[in-house]
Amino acid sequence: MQEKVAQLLKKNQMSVTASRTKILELFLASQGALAHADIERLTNGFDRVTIYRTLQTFVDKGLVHTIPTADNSVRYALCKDECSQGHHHDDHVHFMCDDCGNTYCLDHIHVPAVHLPQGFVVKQTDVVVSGICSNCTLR
């Protein structure tokens, strides 16, 4: 996995650091989105500012995208190959489970285009659906 992480960082013109490597490994191992608190808990040793700066760099470079939550916090999820620096193409629905709290990217469900009045420019469209995920309904 470390080789894949190093390749991703180099592909996106970022130096390979301990914090970037560990945080990117967490995203690659995760099946859903991660909150800042999740990353802080799982990294044991990286301070909040380092994590925040790493996440912001990943967003800026197109490695991860943000997902708004009902409590006005943010979760982060790994982008697919179509994203690049300054150009996110994450036009899919996100699902938040009310039971386990996991957030999933539903890549196969695309957000429909929103046609705005003249002079308005779409920067980002977020669709977040909440309910019970398949893991929790099987319990």
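Cool, the form predicted on its own is there; where's the form predicted together with a further copy of the same chain?
Excluded here are partners and other molecules; the one chain stands alone.
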């Protein structure tokens, strides 16, 4: 596992350090998206600043993308393989659960095409759905 994570870092042109390894492991182990605060809580000893910088590096290298949320908080989730350095293909729907607070990438649900009036050029469409996730409806 550790080894696999190290390979993944190298493949994306990053040197292998303790914080990057640990944080990437967290992402691989997590179902949903992670916020800076989650990572701070789940690790111990890494400086706030290191976590900010590590996340930024992951985004720059195309390993992770930020998720638009309804409550204006910043969350991060692993990219699928199609994403690469400086080029994110983030065309899936995101879901925020009002109950457990988790945020999920619904990778297989693509954002619908939105038809705009003449003169508008569409570059990106973000869809954020909120409600109750499947884990929480069961309980």
